[in-house]
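Next up is one chain by itself, shown in structure tokens, the form predicted alone.
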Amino acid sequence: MERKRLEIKNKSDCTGCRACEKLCSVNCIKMVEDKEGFIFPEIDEEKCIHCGICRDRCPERKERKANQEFTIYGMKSKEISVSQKSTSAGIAYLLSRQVIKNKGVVVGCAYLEKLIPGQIRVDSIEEIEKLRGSKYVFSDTKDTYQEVKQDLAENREVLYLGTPCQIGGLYAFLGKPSPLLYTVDIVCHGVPSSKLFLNYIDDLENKYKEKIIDYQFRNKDKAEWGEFCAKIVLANGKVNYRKADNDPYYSHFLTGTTYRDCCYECQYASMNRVGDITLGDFWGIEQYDSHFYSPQGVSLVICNSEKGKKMIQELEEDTLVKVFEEAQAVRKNANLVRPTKREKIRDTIYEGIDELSSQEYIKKKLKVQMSPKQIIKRIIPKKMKKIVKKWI
């Protein structure tokens, strides 16, 4: 019998989307965590019937068709409260709210047990709150692909928010498009493992002598959009704030030294986007239109399909919108067109994560090293930064 099954020769060949596992009719594929905390498929040879579906449908093996014309917008919510509680300008929240109002369902990233991120399905406006804010950690798709398939079979509108590889995995699992499915991919830098994040949380809990119940990347309580400040909520009600460039986990995320192997060779890092809509931050907006800039944030929105355009049009009453050019969108969003560069430190940064205590590991492997540029940015007053950004 010809051996027709998926073979992962290099770890960079797999995004951990779970499409192969969920497609297997005999349940012979199981996702197993490696030493770094990333999941990869493991095949039970005795159960495998060599049907080849895992190999043939794997999104990493499939060549994607070139994208049709896209439209690029700068967008922000008219409701300041929506932007203030969101990582960027709240467009993902507004899209989710619109789908829920249409009796549809939304899938996105939320914290599960012990602050482990994962994709969940919600069908109420109250539950959308769980999906708000960036989680700079690998998010497991769990059983959401099957849930989407079931919802579509029941003629329910579905919005799936995720990284481009998660959207690619969803399409691979479904096998065919649906007029009821709307997808949003984010401008992704890469994802560290949940094991690394939990190791970091454990270190913080030892420092604070208290359990952490919430961790918000890019919180805006004491910072404006783009200032990268984390909010840490403790079980006793106390709150701590940490600047990203002075934080072990956060600073290494921003420099791209802790990502999954595939992130450094990401096939989705191009203007040939996989989702109906691409969402990100419109960095540099103050240089193109200082009046459109907002301290609460401006979202970069790229409509890649007619369905995407339709969704954005439905938000007309809730948003302020302006058309921009591709060069303006790409200039400060390098990951729109290329993957993050892999630095040499990535080869060893996960070493000792199981052997060392969380305190020893963080101290040894996730040292904070501020560059001269970061130090200068810390010193320059906020008002001066805005002037510099506007005129550089």
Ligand SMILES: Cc1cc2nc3c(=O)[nH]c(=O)nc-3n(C[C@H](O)[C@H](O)[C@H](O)COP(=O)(O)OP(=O)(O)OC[C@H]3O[C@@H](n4cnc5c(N)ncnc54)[C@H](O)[C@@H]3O)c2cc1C
Contents of the next structure:
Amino acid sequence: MERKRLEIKNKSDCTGCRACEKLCSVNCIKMVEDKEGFIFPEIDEEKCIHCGICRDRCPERKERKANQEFTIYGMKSKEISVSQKSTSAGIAYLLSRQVIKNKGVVVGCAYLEKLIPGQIRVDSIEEIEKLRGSKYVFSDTKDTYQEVKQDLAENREVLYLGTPCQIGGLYAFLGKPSPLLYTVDIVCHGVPSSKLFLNYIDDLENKYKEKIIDYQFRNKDKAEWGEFCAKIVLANGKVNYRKADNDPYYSHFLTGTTYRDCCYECQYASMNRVGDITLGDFWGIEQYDSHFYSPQGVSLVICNSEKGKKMIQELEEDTLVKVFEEAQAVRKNANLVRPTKREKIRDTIYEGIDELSSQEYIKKKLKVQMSPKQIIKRIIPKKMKKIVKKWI
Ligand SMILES: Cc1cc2nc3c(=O)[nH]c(=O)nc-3n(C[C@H](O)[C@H](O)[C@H](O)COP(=O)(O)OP(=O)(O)OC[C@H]3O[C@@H](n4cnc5c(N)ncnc54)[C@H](O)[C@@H]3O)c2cc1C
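Coords for the form predicted together with this ligand, given the form predicted alone:
The next block holds the full complex; its first chain is the one shown before.
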């Protein structure tokens, strides 16, 4: 019988997870980049056998069971260097290290060629370094879903770390649960395209007159955890630091004006999480427990399943852990309650990306964005901010 196949009527209906492409038994689905640089499935009419699997298994078309059972922790690593080199407090690193010590494999996001992020599979502790740090850009799942299936078939433990939609895509692809699979979804407020990021990198390279070989979004060499400072490493060995509110790409990322369409309607932006564990920044922790605050960062960890709890228990010796309430976790992390609001500017922000040079495009379309709160924050001197923070 001929079954209905996948049809993307609205761009917001597709996260670009690649589950449909990888499930197709006749390889008739290709992921194609749109003008903004986001990938979408395209079906080859001639090859399609109308089996309907692409539509039936698409995670965007499935209702998810509500998860009422979760435990919320504030966590930090006992080793300061682990937090110092990570975005929040390095719990992603510790979980990855634990799985590799147990002879398992880890999948996470690394820069591939030319600073384009993508999911890769690693099986050594040295390689986890590539996954460290948030890349605030769309990460392509590539062939990782098939690699996970293969590893599970060979009875290896797998830890998959990614955005909630990547985890949803993985479960859709696999079709059935596996006791050997552990998943971590990150609290996510949305992803811009790698095309936009590369455009911005090109503009910076023109300014610096040098190639950029590494870009760390949340570096802590010269800034504390909450300060959002990027470290840019040039091919000649020089290093530059840029604060988010002075930077065209980063400020637009934080104000949410450049995301993939689906991010503004994200079904995962709630406490009904998809992974065994959810990781994020524990913003506002100093207001609930000033002794637990650390300038190197505190992670928000939500255990959504027994497997998740087991993994966190295995980190007992390496971490400091405290239980918190749901209201405390969500108060300053809006994406645990709702998706980012789509502002009007999103409709036109990518216009000209192909036609203009990177310098012209960045200057014209990505003017530095500052909210009134950021403007006030900038005016107040650092010393004063510390006094106010302490007083609060
Ligand atoms: C696009 C994006 C938006 C985010 N938004 C929020 C938010 O609104 N609130 C909040 O509390 N936290 C947010 N985070 C999560 C936060 O930045 C940290 O990644 C998280 O707290 C884990 O920190 P860590 O120190 O344990 O690990 P880290 O050292 O930061 O490791 C991060 C892990 O995330 C994975 N990762 C990195 N970049 C990507 C990517 N582009 N796509 C998929 N996986 C990736 C890596 O594989 C790695 O394992 C976001 C992260 C990303 C990538």
